[in-house]
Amino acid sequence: MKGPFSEEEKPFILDAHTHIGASYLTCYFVNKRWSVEELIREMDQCGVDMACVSGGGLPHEIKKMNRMVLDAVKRYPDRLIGFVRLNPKFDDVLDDLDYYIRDQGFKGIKLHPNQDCFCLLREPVLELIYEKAAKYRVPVMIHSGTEPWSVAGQFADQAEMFPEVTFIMAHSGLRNDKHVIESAKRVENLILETSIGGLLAPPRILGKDRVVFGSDWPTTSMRSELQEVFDHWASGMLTEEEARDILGLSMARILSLRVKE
């Protein structure tokens, strides 16, 4: 993996989207569950300093996976940032949110409408989740690119209704959605994330801190997802400032993390 920088100039890299256990795609096709040690090893091999991590697996495994993430974050507090996976159809979803965000220090929320069979804007409990996200000042990352569960216009609508919440569009529509940029331009609190062929838009199109790097590991190779950013930087499609923001500084600011810029 090559970047347009020397070892002394290496950028801070924060992967905004990783999993332990499994991920949406892998859990349906293989029986493997990935450990925190495998995630840390992948990060070390790719030069990734920190990663946001949530539990992955089948819907009935969500509570188990959240506990697994909690253990992982406690073991690697300087490397991992916990995002609690929530299903709005669970009766105790708000209790889980309070426990992991308020009591255990998780820094974000992860929702997967497609896997958990709910549509954005059509699940009343989501409004209560967003109200708590605003209260705790944590971002909400949501899978995108799958009709009718989560499309760009729905993201913009909910971001408009909850302007105090930062919404992260995981995969930036998976390149299936033609309305990503148009929707993101409507609202300033909608962030695009780059994984699995997600739109790698120059931040100047939307504004500073509006595009963040994510790999969705273990669905994809963290190395190949990073290389795409490096290639855009090396080719001049991204300025150095834009590339460094995408690779980690923007997500650090969203999470109010203190890092060396």
Second form
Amino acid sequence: MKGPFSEEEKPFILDAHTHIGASYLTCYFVNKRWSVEELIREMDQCGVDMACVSGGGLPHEIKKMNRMVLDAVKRYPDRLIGFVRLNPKFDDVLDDLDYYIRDQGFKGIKLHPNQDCFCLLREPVLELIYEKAAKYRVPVMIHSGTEPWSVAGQFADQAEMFPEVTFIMAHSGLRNDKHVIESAKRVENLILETSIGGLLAPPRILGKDRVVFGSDWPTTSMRSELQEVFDHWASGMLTEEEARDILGLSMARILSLRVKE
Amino acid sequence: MNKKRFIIDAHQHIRVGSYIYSSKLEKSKIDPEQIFEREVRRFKDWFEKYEVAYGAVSNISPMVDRVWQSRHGGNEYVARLSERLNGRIIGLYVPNVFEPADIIKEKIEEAVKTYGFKGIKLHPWVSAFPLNHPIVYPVFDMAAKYGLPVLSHSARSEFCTPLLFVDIALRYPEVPIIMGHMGKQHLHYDVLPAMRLAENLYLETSGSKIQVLLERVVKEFGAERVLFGTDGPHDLLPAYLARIEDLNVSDEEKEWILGKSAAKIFKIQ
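In place of the form predicted on its own, output the structure of the form predicted together with the partner chain.
Now the full complex is given, and it begins with the chain already shown.
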């Protein structure tokens, strides 16, 4: 991995989007389970200091995966930040939210509309989830770029409706959606996360702390996703300050983490 | 993989003339020759900066323009780029599928014999035709006649789903057909079934980021059916290479993906 900095000036890197457990892509690897040790090893090899982690897998595995993430966060409290994956179709979804966020100290919520078959703006339980997210002051990360469940206009609409909630658009529209920048400009509480979709606009277009690095490991290569940000920095598309913000400082501020800047 | 690598970028574009997302009016204010010289500089700088041996290049404008302004609609710039880049360019010809069949064939023959094009590039989404439509048959007839591989954009349009690749690939089993972007993040579930159905289908890696899919492809079909590409040239090359280096496949399989597969298909020594 090559970045435009010396070892002493290595930026703080926080990967906003990783998973352990089952893959979302069970069609390809039915039996593969990614362990927390594999995640930590990957982070070490890539120079990633911390990572937000949630469970992958199909709907029937969600509760098991959340427990697995809880175990992982307890084992590596200095490296991992728990995000609870919620399925609005579960009767006890709000209980799970309270348990993981209030009782176990998870710092965010992860929603996957197309995987769990619900649609932004069309699922009434989401309003209750967002009210609690506002109450606990935790961001809500949502998979994006998949019609009709979660596209850019829907993100902007719900960000307008819930101005106290910070929404993170995982994948920045997956390169499927040409309306991401315009939608993000409409609201201030919508953050673009870079995995797969890449960097669509430097922070100077949207504002400070509006773009965060995520890899979506193990679906993608963490090394490659990180290298993309380094490449943008090296080629001058990002200033040093912007690159350092994207790589970790912005997400740290969103999560109210104390890190050395 | 630290040793010197042999890399072919199987998917590159020069941009002289019309472009997909920009207004023609705006572009027409700048002299195309000036843009061409800028593009030559961009390619030269890129090849000097990175360890890439060859690039397979097509121009965007012949895909965008329904009515061509010159005989070859802007493909000429690829031939000229090739002359200026000392043989590092593998020219991919973009035919105008809306022209009469005999004209399409005549122009492809000229492209091969006079201008030295080595393959065909199609963009069904941008040009607006289904990949398996009979108007495209003359193109594939010529591809079969001259042994030209056909690279086409895939995904994000009903005009170029992996199933349409299968349909045309079964009709022309002698033509290597390369699925650009391998379904991206939109139709990636279709890639493995498509590859199982047609042996002359190949995949090009740009735009796709799903590691497990590529690993399954290599395991099931061999790395010989995967070609590295960037859809560039651009400065994200290190990241795109990192993705290949990070695959859980052998070093030899990585070598095939990075260059040997394209060399074999495009007959590069």
